[in-house]
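Presented below, as C-alpha cells, is a lone chain in the form predicted alone.
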Amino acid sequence: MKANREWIIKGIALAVWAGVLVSSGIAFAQHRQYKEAVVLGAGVVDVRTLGDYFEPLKGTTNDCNIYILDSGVPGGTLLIMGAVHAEEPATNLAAQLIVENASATTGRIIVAIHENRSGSTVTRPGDAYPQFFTIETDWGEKKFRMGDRWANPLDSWPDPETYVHYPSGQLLAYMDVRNMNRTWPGRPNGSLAERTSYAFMRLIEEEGVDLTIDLHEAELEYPIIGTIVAHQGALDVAAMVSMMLTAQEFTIGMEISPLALHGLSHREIGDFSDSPCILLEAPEPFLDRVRGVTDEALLLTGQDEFVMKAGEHGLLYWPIDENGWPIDIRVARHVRTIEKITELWTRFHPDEAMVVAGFPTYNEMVELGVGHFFHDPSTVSQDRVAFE
C-alpha cells in the first residue's frame, strides 16, 4: 500500500510538471512567433529587409523590416532605428508612429521598427517580465511583444566568457556580444547582434545616410537618462536640440559620446561611417531595480512607489512622483525630438535637408494618447500592412 501511495505522488507530481512544461512551451512560442501589425502611411514607399543589405542575415530572425520614406525631393536621408533593446517599448511604438503617420516633403526617413528583432521574442528571465502588453486604440486594443535587453539565447549561443569588442579589443561583459548597443561596429562572421550591426552599417552605407537616430529608455537610477547623447558629428544640432526643447517645451540634456567607449550606436556609427549617430533616451522606471511589481501597469503608467521612495533618499537621477512616466509621454518625447533634429539639421546642414510632416504633436500624444495614432489593420488594403 505504501509503495502504491508514493508511485501515485510521483506520478501526479510527473504530471504536474508535464503539464508546466508544456504550458510554458506554448507561452513562449506564442509570444516568439507573433507577429505585430504595422500600417504603412502614405509616405512609406517601399519595405525592405535588413538582408537586403548583408544577405548572410536574409531570412534569420533579425532580418527585420525597414522602411523607406521618400519625399522624391534631393535631400538627406535620416535612419531612425527602435528596439535595439526590446525592453524599452516607447522605442519601438515611436518607431511605427512614425511609419504609420508621417512622411518626408525633403529628403528620405529609414525606419527599423525592431533594430534587434530577436531580442524582442524573450524576456528577461527571473525579471517576471509580462510578454505582451496593449495599447488602446480609437478601434479597439493592439497587442504588442515585450522583450528583452539582449538578443534571444535560441538565436545566439554560447556567450563567450567575456565578450571582446571588434574591432577595439576593449573588455566587455559576456552578454554585451547579444547587445546590440556595445557590437557596433560589428563584423560579417561574428554574433547574431554583430552581424547586425554590420548589417545596419552596410545599410548606412548604401542608402547614404546622413544622420541615424537611435531610440533608447533607461531607469531612473541611471545617470544617462532623458537626454541626447551624440556624437561629435552632430554636437551642433544636439546642442541647439536640447536648449530649445528644455526652454519651450520638455527637459532633456545632452551628452557627449565618450570616445573610449567601444561598441555604443554614438561611437562607432560615427567612427567607422559619414552618418553622425544621436541617442535619445527617455525616462521608464518599469527597468529600475528598486521597482515593485513589474507588471504590464507599471510598463504602461511608470508609477511606482519603490521608485518614488527611492528618488525621495537622493537615489535616482530622474525626478519621479505620483504620475509616474507613462508610455504617452516617453512616446511623444522621442516623436518631438525627432522632429526637432529633422529641423535644426536641415538649418545647420541645408544641402542635406530632411523635412517631415504628419508628426502629430506632442500635446497630442499625451492628451489622446498614441494609440489614436495608430491605425487599424483591417480597414487598409493588405498590401499596406506589414508584419514585426
Contents of the next structure:
Amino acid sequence: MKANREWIIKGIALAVWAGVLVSSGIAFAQHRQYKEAVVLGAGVVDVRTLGDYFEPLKGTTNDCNIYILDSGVPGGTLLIMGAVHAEEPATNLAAQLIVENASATTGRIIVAIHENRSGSTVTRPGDAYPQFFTIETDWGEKKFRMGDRWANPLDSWPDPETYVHYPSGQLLAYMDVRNMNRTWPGRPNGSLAERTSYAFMRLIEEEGVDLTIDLHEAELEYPIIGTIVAHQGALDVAAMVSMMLTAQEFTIGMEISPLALHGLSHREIGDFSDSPCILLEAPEPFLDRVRGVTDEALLLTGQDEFVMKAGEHGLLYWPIDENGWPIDIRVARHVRTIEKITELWTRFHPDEAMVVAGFPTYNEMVELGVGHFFHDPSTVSQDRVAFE
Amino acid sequence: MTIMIVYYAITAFFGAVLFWNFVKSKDVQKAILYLVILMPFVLRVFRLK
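Could the form predicted together with its partner chain be given as well, to go with the form predicted alone?
To see the whole picture, the full complex is given below, headed by that same chain.
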C-alpha cells in the first residue's frame, strides 16, 4: 500500500516535470530559432555573411549578415556593429533602422545588426529577462529577440577557469571568453567569440574599413555611460562630435580608450588594423542591478522607481527622472551620433569622405517612435528581405 | 570541441544517475528534488538551454 502511494506521487511528479520540461523546452527553442525580418533599404546593394571573410565561421550561429550600403562614389568605408551585447537592444534597433532607411552618397557603410548573434539566442540565467520585446510600427507590432551579454553556452562551452586574453595575456573573468567586447582582436582557433572577433578583423582588413563604430548601452550605475569612447586614431572626431552634440542637441561625453585595458573594441580594433574604433554608450536602466520588475515595459520605457531612488542618493553616473530612458530616445541618440560622426570624419578626412542620406532626425525618431521607420516585410519583394 | 563533447557526456552521465536515484528513492520528497535537479541537465543534453 505504501509502495503504491509512493509510486502514485512519483508518477504525478514525473508527469508535472515532463510538462514543465516540454513547455520550457519549446519556449527556449522558439526563442533560439526566431528570425527577425529586415527590409533592405534602397541603399543596400549587397548582403554578405561574416563567413565570407573567415570560412570556418560559415554556417555557424555567428555567421551574421553583413549589409553593404555602397554609393559607388569613391570615399571612406564605415563599419557599424550592433548588438555585440544582445541585452542592449537600442544597438541592433539603431543598426537595423540604418539598414532599412539610410544610404551612402559618398563612400560605403557596412552594417552588422547582430555582431554576436549567439548572444541573442539566450537570455541571462537567473535574471528573469523577457525572451522577446515588441516595437509598435505603423503596420502592427514587430517582434525582436532579447539576448544576453555573452554568447550562448550552447555554442561555446565550457568556459575556462580564467580567461587569458589573446594576445596581451591579460587575465579576465572566466565568462568573458564569451563576451565579444573582451575578445578583440580574436584568433582563428579560439572560442566562438574570439573567432567572431577575428572574422570581423578580416572583414575590416579586406573591405578597407576606415572607421568602426561599436554600439552599446549601459546601466546608470556604471561610470562609462552616455558617452563616446574613442581610440586615439579618432580622438579629434570624437571630441568634436561630443562638443557639438552637447552644445546643440543632447549631452554626450567623450573618453579616451585606456591603453592597458585589453580585449575591447575601441582599443584592439584600432591597434590591430588601420581602422580606429569609436564606441557609443546609451543609458539603459533595464541593466541596473537595483532595478525593480525586469520586464518588457522596463526594457522599452526605461522607467524604474528603484533606479530613480538610487539616483536620489547619488549612486548613479547618469541622470534619470520619471520619464526614464525610452527606447526611442536611446536609438535616436545612437543614430544621430553616427550621422554626426560621419559628418565630422568627412571634414577631418576629406580623402575618406563618408556622406550619408536617409537618416531620420533625432526629433523624428523621438516623436514618431523608432517603429515608424521599420518597414513591413510583407509589402516588399522577398528578395529585399533578410533575416537575423 | 573534444572538451565540449566530454562535458556533454558528463552531463548525460549525471542526468542518468539523477534519474536512477529518482527511481530508487523511497523518500518521495527526495525523489521530487532529484527531478528538479535533473531539469537543467536534460535541457543541456538536448541543447535547449
